[in-house]
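We begin with a single chain expressed as structure tokens, specifically the form predicted on its own.
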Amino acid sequence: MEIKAEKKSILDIDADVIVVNLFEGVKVVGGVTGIVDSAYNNVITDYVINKEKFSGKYMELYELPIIDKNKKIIIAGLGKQEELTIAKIRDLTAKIVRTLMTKEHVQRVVTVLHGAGIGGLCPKGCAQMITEGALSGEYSFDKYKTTKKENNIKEFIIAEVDDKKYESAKAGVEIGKIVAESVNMARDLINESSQYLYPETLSKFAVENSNVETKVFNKEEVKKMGMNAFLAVGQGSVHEPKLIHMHYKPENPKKKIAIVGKGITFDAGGLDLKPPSSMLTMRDDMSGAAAVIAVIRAISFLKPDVEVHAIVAACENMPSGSAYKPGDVIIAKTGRSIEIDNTDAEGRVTLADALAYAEELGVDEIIDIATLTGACMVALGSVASGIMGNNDEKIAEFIKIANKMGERFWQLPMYEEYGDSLKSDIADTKNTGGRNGGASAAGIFLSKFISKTPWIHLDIAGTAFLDKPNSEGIKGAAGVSIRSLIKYITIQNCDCHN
């Protein structure tokens, strides 16, 4: 589906759908939905509003019958007007592609720039959540299946006669492709079998999409390194760890930031052997190794004045006659030992080598992003993400950021007393302790493993895959964190801030 913006006039762009919008509770419309109203007998006013008492709830859709050469209106509801975000135009914009690729009439729709008239939106961000949420509204991942999801649209317009906003319209169009490919990128990684996603192909992926150079350590490689705690939880799988680093420099960076995603290929659980029913999905544990890929593959191409590092340990965690053991005292790479206590907690031993890895890089911040804790699902569902660190100016502002962008980051604490379970009669701490309060220890033990760098965790264990669709209609691989940490590391480049 090719979109685009055109500087013309709705009615000037020969479709088969028009889509216009209205505010919940209007009933005198105006601007481009006014002139759609009035070239058609005043159609939305007389029989949508008055008759059929459309109420411009968001996500409410009216379609009306052929009008004209076989021609539909589609009239989105905006909801309250003082409520709508760029964000809540995206999952929209999703919803009406969805409803309309399988039409077989439908090939073009020419599309209103939802939010940029009396909304009061950027046109720029509103065109790139239309674009981001027409490619959502498209993805499936039937790679398997026999009979493939089809879209007969082809071209998916955004009209805009005013000279300053289409201008705008058509960076933020651009904008939103690069955003949108490379989430639904991430999302056919996590959505790919394991048993063709495994440290080796995945490192492949990165070398060949993520767009930066690209080194793959392998086992000797970060053996040499000290990365005892990463090696130990992959020793059990006939798939060989790799470390994989990604990096961006533009000429003149303003800061250097790594971001380091937690790449378990599967998660048996090692040793401590998971259930079945929680087995099932855990193709889902490199979500956040998806997620930096993802991040750097967008980073390259929107070229932020920030040095980026995008790094992964991607290993297997699997039960065999060599895997790593409870009550087994690993060294990690900062010379802190850890005593296993559960073997299931197996991805903050990995982002402890990972982190240390990440800080000898001698960067400004550090992001990592993990399907970390069963705990932090209990917590917090699938409705929010959990976010930790050692810095809460920079974490209020991920979380400023990550609204915007229609993904929610909740803090949990990191007190001291949380750290009191992982306590170890034998080592310098415990990989895991009780089950109460279990997201805050594992913040509490990857904080182990940071010196002095400002550092954010996100917790990503509930809303990486999804069993039922969300707000774009996504079910699986959610594709999460990426949208609001491309925007948290080129916001200085932006100058749309709504």
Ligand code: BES
Second form
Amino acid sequence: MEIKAEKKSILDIDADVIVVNLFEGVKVVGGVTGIVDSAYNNVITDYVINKEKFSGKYMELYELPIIDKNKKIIIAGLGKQEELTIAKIRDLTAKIVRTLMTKEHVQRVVTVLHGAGIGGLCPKGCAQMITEGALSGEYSFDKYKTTKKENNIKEFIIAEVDDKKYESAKAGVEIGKIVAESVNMARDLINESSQYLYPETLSKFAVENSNVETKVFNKEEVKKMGMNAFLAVGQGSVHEPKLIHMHYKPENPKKKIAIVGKGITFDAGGLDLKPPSSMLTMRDDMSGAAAVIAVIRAISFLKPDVEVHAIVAACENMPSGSAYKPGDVIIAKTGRSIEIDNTDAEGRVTLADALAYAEELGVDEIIDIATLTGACMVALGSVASGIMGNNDEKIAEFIKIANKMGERFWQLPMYEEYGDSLKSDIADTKNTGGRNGGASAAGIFLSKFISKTPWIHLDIAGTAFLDKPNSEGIKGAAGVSIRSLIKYITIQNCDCHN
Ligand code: BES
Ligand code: MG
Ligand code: ZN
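Requested next: the structure of the form predicted together with the named molecule (the form predicted on its own having been shown above).
Full complex below, order starting with the chain above.
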């Protein structure tokens, strides 16, 4: 499906479907929707206002039963005008595409630039979201299905006559494509079976798809770097661990940032084996890794003045004769010793070394993204991700930007008492304590491996992999946090982040 903006009236574009919109409760059909209404004998006014067939509630879609045998009009509900956001436009467009794409006769769709008319939102942001939504609507992970979901839509066109708005829309479409392709790439990676996706194949994928300089370190090299904590987690698997370091370097970076993704390609729990129901989706335990690969790919095309390092310590957490054991003491890269209390709290053990590696790069800021704790999932469900760190200002800024992108993050506390359960008799720290306050305890554990760099920790355990469709209609791998991270890194390039 090709998505583009055209500088034409919506009526002058040859299409099988015209998509217009209405806010909830409108009594007079205006804007571009009004133009379409007048062109077709006030059919919209007739069905919406006179016959009350459509209320304009957010996400409501109504197909007018008429007109032209070759043309359909779909009205999309934008909900209450004061509540419309660009993220809502994305989810709405995903629904529109998902609804239309399987209809055989629908090959060309033309849409108004939702939100940029009476809605008053930034045209660039609206076009970006329409593009992202369209490409999300089309997404499905069906490579292992014999019958695949076909998308019959060949062209999805945003019509805009106004010069300035058209130019903004065109730019927004390009950004939207970069972001959406990156998000869908991550979804594919996360959904992929762990039989095929393990540290070596993940690292090859990163080399081929990150679109930036990418170094992969093998076990011996990682050993020389003193990353014993990372290696301990991977030692029970037949698959060799790989440290992946991707690097985007613009000419005069204003800032340097490292993003670190948890990269457990399968988390069986290790010798502290998970029960079957908890293990079932644990191929998603590299969602943080997928996110950072996707983010740096997008960054390589968006080219902000920010230097970005993306780091993944990839391994598998398996039980076996060579696996690390409860009670083992490991000396991490920083020299700090870790007593393994539970081999299933492996993510933080790998991140201890990955964060230390990131800090050695001398960056201004570190963000880690991890499917880290079941406790975070218990606290926030799949509705919001957890966020912690050592810098409240940056956390607040991240949350604000993420919300704008339609992703929710909720700050969890890092009171020092949460660290009490990590006290060890034989080492500097244990990797876990009790069950209670588990997300915060994990945050405290990670903080011990960063000495001074401002740091944000994103716990996406509950939001990375969904058992029912979200507002965008996505099930399975959600690709969460990617859009927020891209926006957070590129924010200075943006003219619509009010
Ligand atoms: N990968 C899991 C966390 C997780 C749970 C992610 C559910 C997605 C959905 C992590 O490695 C883990 O096993 N954490 C343990 C820690 C515990 C042993 C302290 C957990 O949360 O149960
Ligand atoms: Mg685990
Ligand atoms: Zn895990």
